[in-house]
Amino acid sequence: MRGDPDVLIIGGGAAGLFCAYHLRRRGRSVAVLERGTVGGAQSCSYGNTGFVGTHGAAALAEPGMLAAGLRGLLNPASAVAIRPLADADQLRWLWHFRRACADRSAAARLGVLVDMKRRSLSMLRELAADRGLGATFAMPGMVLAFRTDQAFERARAGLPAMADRGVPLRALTPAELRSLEPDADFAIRGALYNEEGAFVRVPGFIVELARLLVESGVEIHSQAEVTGFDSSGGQVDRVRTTGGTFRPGHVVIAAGAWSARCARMLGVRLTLQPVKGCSITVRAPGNGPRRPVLLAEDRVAVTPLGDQLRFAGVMEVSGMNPAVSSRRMAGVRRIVRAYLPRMTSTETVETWSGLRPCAPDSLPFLGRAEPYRNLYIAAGHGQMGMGLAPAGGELVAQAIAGEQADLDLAQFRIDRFGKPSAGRRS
């Protein structure tokens, strides 16, 4: 029998580590299980662009996204694709995703996400200043570039609403962008600039956060995959893993795209689907951008990482296989060239692909999972994971500690798409 922590967290990515961070600050004994290594290539924290702040990665559930994803099936180079499978869980997810894309509450959900991003940014700045993570965090501002007049004008029209939410966006002409980014030559119609744009350097940030947690007393168990649970009377009693058995007081499932499979072992259904993404890291060209850039219409992110430059994109709903086709990778490169046509081509350092856990409405699942008294979920952060995980971790810690949550947990309910029970599977 292994140790008996107050809280056992399944998943050593950003969501799980920030749950551990906030719980440890509340004096709880915490153990974290990671099926690979923390910050390893198997995690979606490894190869993303690390965008955080009050803007950056957009919600997946937006008007027109379902149609765009289905059109992407006909274009293998498209960065967005939805491939319906003969899978009841995926079809159920797509049904709720379709409704969320057309839902009038989209504006309210955006407000929730912006609030979470703002809270997370504040936490990240404190961590970077006080806990030695400064080398893995940067806040140089962020550019949102638009290649068409229509998209730029639509974005400008939304500036008052974003200002009401406290997002400091301002419009830039191409000439103004050249003053801000003198080395890069953008082929765009206009841009927005967010002075609160920031990013964390991954996987370094995750590795350093894990180190700080261990120093504070958190146990982290690598190569420990969950194989089953023992439960009785509405209580999870034991968690069986390849690294031994644990008997915790509370359990948090924060296993990213694997969270649904893990929860199903306990008969809990998460309306969650993996969304594939990829990144391409190259040697930094002399005429690349100095700041993080979102190529807005095509949802491709560009992050400068010292002597490297990373492009990340592709949103493909097609099951648990993380492999992304070479044609979709090539599509990301073409999108980058369309916005930055004269940027010098450089040597590829690494290509990576992974799975991001997405809820149909782009809000994460946070809170207790019925019918269990001691089971909690922190999953479904999607492509905004790095920007939502710090605040989400605190909400879960508050729920476990019996504190008044900073945000209304009802909007993150595990059962908001129907009854959570899926029937117990051993």
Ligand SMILES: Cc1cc2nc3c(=O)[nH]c(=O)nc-3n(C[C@H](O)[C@H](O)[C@H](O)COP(=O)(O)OP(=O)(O)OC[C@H]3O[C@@H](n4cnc5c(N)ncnc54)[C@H](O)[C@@H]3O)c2cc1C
The other form holds:
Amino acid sequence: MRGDPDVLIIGGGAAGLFCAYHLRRRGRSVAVLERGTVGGAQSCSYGNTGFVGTHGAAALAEPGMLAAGLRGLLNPASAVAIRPLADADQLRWLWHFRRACADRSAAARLGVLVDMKRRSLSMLRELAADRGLGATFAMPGMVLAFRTDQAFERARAGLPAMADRGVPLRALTPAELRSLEPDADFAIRGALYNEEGAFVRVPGFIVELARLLVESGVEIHSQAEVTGFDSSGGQVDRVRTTGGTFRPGHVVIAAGAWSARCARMLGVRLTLQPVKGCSITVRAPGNGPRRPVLLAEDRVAVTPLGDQLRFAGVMEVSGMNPAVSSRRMAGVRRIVRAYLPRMTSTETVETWSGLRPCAPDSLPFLGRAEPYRNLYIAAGHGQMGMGLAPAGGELVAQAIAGEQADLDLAQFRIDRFGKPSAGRRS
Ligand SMILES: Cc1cc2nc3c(=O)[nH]c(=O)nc-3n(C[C@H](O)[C@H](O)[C@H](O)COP(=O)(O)OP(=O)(O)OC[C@H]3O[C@@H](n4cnc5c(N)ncnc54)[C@H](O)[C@@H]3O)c2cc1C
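Output the form predicted together with the ligand next; the form predicted alone has already been displayed.
Every component of the complex follows; first up is the chain already shown.
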């Protein structure tokens, strides 16, 4: 037996590490299991653009998204693509996703996401100020660029609603854009600006957060893949891994896109699908943007990382294989060129693809998993995991500690798309 922490967290990405952070602050003994290494490329928290803050918090489930995804299969330059598989779990997810796209409660869910992102931003600012993570976090504001009048006008019309939610978005004049971004020459029809736009530099941020956790007493076990569980009487008793067996007080599944597979070993159904995406990191050209920019219509994000520049995009629902086709990667480059046609093309440093863990309604799964008394989930943060995980981790820690949660946990319920399945595979 390896040890008996109060809480054993499965998964060393942003979701798992922030659960560990908040639990350790509450005095719990905590261990994290990671099948690879923390900060490794297998994790979705590795090569993303790290946008955090309230910029334009947008749910994946939006009107028209399912149709756009199906059309996108034929178009490699499309931002979204959905490839239906002969897979019951994916079809179930798509069915709930279609409902969420049409659902009138979408606006309320957006409000929840904005609230979580604001809470997370204040935690990140605190961490950056007090705990030595400052080199991996910056808050230079964020630009949302629009290539068509139609999309810009639609976004501009939505500004009062965003302001009501406390998102400080405003339209930029061309002169203001030039003074914010003097090096970049945009071919766009309009831009918005959010002064609360911030970003974390990954994977450095994840590596530094893990270091801080270890210093505070959290055990991190790398190369420890969970392979099964032993349970009895509504209690998870043991967690079996390739690095030994653990007998924790509580278990948190925070295994990103692999969380559904892990939960299924205990007969718990998570309606979660991977939505794959990719990033391309190049040497920074002298005439690129200085701050994070969202190429809004095409959902491509651009982040400056010192002497490098990273572009990220593609939302493809097509199963667990993380590989993104070279045609789609080329599509991302084409999109960047369309918004920034005169930006000098430079050497590619790295290409990467990852699996976003997505719930059909774009809200994460947070809280206790029935019928177990000591099993919790922190998964499904979708395309905003870096921006939601700090607040999500606190909600899970509050649930484990038996504290009053800061937000209503009912909206994050694990079984909101159906009760646990009977079949259990361990
Ligand atoms: C191209 C792209 C761009 C993105 N840009 C942004 C952005 O700008 N802002 C933002 O907020 N979000 C962004 N995201 C989303 C964000 O990356 C994810 O939401 C977030 O990383 C999910 O974190 P996680 O901890 O849930 O999952 P992960 O980071 O994937 O971590 C889960 C970990 O669990 C481990 N694991 C799995 N199974 C087991 C097992 N059986 N035993 C032990 N360990 C296991 C995995 O190895 C993995 O390291 C982007 C994603 C992509 C793909």
